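Below, in structure tokens: the form predicted alone, a single chain.
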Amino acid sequence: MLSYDIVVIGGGPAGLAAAIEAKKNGVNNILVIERDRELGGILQQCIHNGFGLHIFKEELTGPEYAERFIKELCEMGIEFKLDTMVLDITKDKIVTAINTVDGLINIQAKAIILAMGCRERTRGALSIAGTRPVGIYNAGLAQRLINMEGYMVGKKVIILGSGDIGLIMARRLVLEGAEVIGVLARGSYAAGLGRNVVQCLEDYNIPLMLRHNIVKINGKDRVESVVVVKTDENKNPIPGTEEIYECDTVLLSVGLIPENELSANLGIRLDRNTGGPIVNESMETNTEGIFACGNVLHVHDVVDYVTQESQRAGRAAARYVKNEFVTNSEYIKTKPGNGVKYIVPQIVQIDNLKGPIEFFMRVRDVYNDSRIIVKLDDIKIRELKRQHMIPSEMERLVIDSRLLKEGSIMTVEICSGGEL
């Protein structure tokens, strides 16, 4: 059996940042396991710019951003295995994996960092009626086919879902010569970042069709058309509004799901609002010595935040290996209040904090001229003004840990409009 101090599952931006940070904090025996043919994860197919503004203060493409971490990982001598699939993880921190070089391998770790990322929701989750012809893709798959494999996916395209990948692919398809009929959103606002709505749709005259949905896909061998309906305020179809749009390709950009099959099999507690593990201030799950970070924990909108969060996990895993970790100390729980969907981390052990702590959260609706109210046991400890908040853009809160010492539950809620 192989033996490592830290095993990182996933070689995307989260896994790379966590491994590098653990090495910088004094742990030398680290292994990164990646199931794809190269390191970098989804960044390798994201050839558009906009990465690195927070970390490097410059705009990089996805491959450029990944390259900086891959280069650093290699220069530090951190080991990695590619084309390797992890099959199982036990509570004793034994990782079972398989590849074509080593065959079936067992690896004993002192600490494990889960960084498996997320996957796209598919047509099967949407229950769209119709046939199953060629020409229906998830937006991320289409991105990989065009940007990495060199295949064009269609000539006349309609996109369902206004997430960032769908917005970016609308522009990419136009640049490759396709006609994009429009990007459909079931709700009253786009699910992606505002900057992507402007740069990917408005700048290219691609219609954003709010409150519209595809209810049927037509075609025998290839997609021939779709039936589109308008939706009400609850995102339900409005009868009598059906319209047929001719197209040969449908792209689905309808949400991301953290990949937690390994976590669930291990018995790690998952947050139903994030789809990822419940973690404490150190990114540690309820299984001691197993940490989680990146999109396997909750879906991020900016990769720089993935990096920063994963660095926190890497530092904590290093402290755990070196027996510097405080366990079983006093802790508080975080609780999403009015207008808040989730908060990460969900648990805070004050004794492990030496300074401010950063929380990530998402709101449930669109809020203008509002305030974020932070309470500890119903006593207000922090208040932040926000001009505009939407569910697709993650909010960050930095709280002085000294404010959290005397309490048990930290609640975050939104006050808007006349409540100001």
Contents of the next structure:
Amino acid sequence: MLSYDIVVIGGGPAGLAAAIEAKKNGVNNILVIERDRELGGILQQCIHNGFGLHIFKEELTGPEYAERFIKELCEMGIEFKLDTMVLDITKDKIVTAINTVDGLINIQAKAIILAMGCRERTRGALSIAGTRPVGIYNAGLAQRLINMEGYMVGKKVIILGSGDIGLIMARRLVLEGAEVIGVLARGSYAAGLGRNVVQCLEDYNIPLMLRHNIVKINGKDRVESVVVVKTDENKNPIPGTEEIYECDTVLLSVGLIPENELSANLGIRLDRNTGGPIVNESMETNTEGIFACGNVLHVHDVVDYVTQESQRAGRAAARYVKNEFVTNSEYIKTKPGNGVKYIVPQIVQIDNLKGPIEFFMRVRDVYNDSRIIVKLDDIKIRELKRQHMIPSEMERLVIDSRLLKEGSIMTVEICSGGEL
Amino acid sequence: MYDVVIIGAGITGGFIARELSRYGLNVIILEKDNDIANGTTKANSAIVHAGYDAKPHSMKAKLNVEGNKMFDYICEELDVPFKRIGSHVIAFSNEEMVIINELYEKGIINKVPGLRIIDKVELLQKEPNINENVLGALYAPTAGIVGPWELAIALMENAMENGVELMLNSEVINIDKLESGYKVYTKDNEIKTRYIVNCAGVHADEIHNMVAAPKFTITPRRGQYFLLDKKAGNIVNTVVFQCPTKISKGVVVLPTVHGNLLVGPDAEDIEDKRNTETSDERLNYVKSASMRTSNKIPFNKVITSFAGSRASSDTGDFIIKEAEDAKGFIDVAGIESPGLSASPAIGKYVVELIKEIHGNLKENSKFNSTRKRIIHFMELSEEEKHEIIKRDPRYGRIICRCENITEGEIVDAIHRNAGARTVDGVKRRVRPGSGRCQGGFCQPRVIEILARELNKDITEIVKDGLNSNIAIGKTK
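Can you now output the form predicted in complex with its partner chain? The one shown was the form predicted alone.
All chains and molecules follow, beginning with the one already shown.
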């Protein structure tokens, strides 16, 4: 059996940052396991720019952003295995993986960092009626085919869902000569970042059709048309508003789901709201010594935040390996209150806090001129004004750890109205 | 000159082909689609019925009970997944208990073994997720579940191994009567044969009418289904039916042989035989109807929904006989439910019919009754996994993340008899794309492997039909 201090599952932005940070914190014996043919994860197919604004203060493409970390990883001599699939992880931190060179391998780790990313929701999950012809692609799949394999997927495209990959692919398809009829969102706002709505749709005159949905797909061998309806406030179809749009391709950008099959199998507790593990301030799951970061933990909209969060996981894993980790300390649970969809981390061990602690959270709705109110056991400890908050843009909340010293539940809620 | 042309490579065509390959005959099977098992066989409830439902003394009753008994050894010979998990028909009212009693009586006449009417307590012990207001059930221990297209594919592999020819994309467009025998026309070929077996599913009436006076019509009866993630596979342990109505056995909830949960179908007579589209209205009906069985079905774990069509004949029974006015032309028509369950017996029965017409048949001395399935890497022991990767490193590369399918398995599926030529064909043989991500990760890799193994360009690889190319050209 192989043996490593830290095994990182996944060589995307989260896994790379976590491994590098762990090494910087004094752990030498690290292995990164990646199932694809190269490191970098989904960033490799994101050839558009806009990565790295927060961390590097410049606009990089996905592969450029990944390259900086891959280079650093290699320079630091961190080991990695490509084309290697993890089949199983046990509570005792034995990782079983396979590849074509080593065959089946068992690896004993002292700490494990889960960084498996996420996958796309599919047509099946939406149960869109109609036929099942070719021409229905998840946006990320189309992105891989076009950007990495070099093949076009269609000529006349309608995009369902306004997630970031959908918005970016709308522009990409136009640049490749396709006609994009429009991007449909069931609700009254786009699910992707505001900057992507501007840069990918408005700049290219691609209609954003808010409160629309596809209810049927027609076509025998290939998609021939779709039936589109208008939706009401509850996102339900309004009868009588059906319109047929001719197209040969439907792209779906209808949400991402953290890939937690391995985690769930080993008994890691998941948060219903994030789809990812419940973690503490150190990104540690309920299984001691197993950490999680990146999109496997909760779906991020900006990779820079993935990097920062993963560095936190890498540092903590290093401390764990070096026995500097505090466990069984007093802890506070975080609780999403009114208007908040989720908060990560969900648990804060007070003795592990030094200085300010950062929470990632998402709101449930669009809020203008509002306040984020943080309470500890019903006592307000912090209040922040925000001009504009939307569900598609993650909020960061920094709290001085001294404020959290005594208490059991930290609630975050949103109040409309800017007046204090 | 062929001895037998079989029209349609579904489950019945497959069984007949394989039965015929026991004899020294020249047999060819013509399939209109780009792959075998692509019609009714592809989309049904995958149930091997016990046989209490069919009208006593009908062909359906006889062949169902007979066919059911054959599944164990046939699935063993062909290495196909089959589980005899039993079935329950559940009743929620006294009126439904009456129907259950009637089914029991019919089952006794049909000679279905082991039937029992059980009470609520016993039922809920076996099926704790069924709604509390259930009164009782008819239990049939001999009912089972099978992989229908896996079985059809296995049959075709085995039939081809024993000499049967397969011609895909060969829709029969006309048939001429010859002095002795027939000439069958497809778009590209003319095939002379002594006998024809018509297993054309929903199109069997059209094929019949090419050589004989119209005797029956086939109405496609569409049924819609939900397939749920393996996490939902243990909602029920047996096949759970509701009380049947006049046209349908009702919405069923059952595990599949792969551990998923299948919910459906509804029943709807339609006009267009090729129409297998789903509709919101009917899917919603299936959902609400199934909630009557169990309100614990997690519909948020739906992987996909689909529709199939049963070939329902106006005679109400299977039509398996030589056409009166077309010697040597045998109809195998109206094979709706319990067609899958009866199919092994149908194969035997059709061969008997051919023997009657032809006289005794010469045995095929080289007939091999066994076939090995594609190695399922994940089912191997750790030792075997080591061994196989050492022998063929392609088994060390996982292509499908949801179902953990290796490149070795996909390559094997392509290079077999009746091998996969399409992305859906690979999916039906070894399952990449049938998991929760529905091909989101593995599809580009599967396309690549197909192109490499078939020596084709990526842009030539199709999803299913001949014109379903996935990549339409290179990027700029």
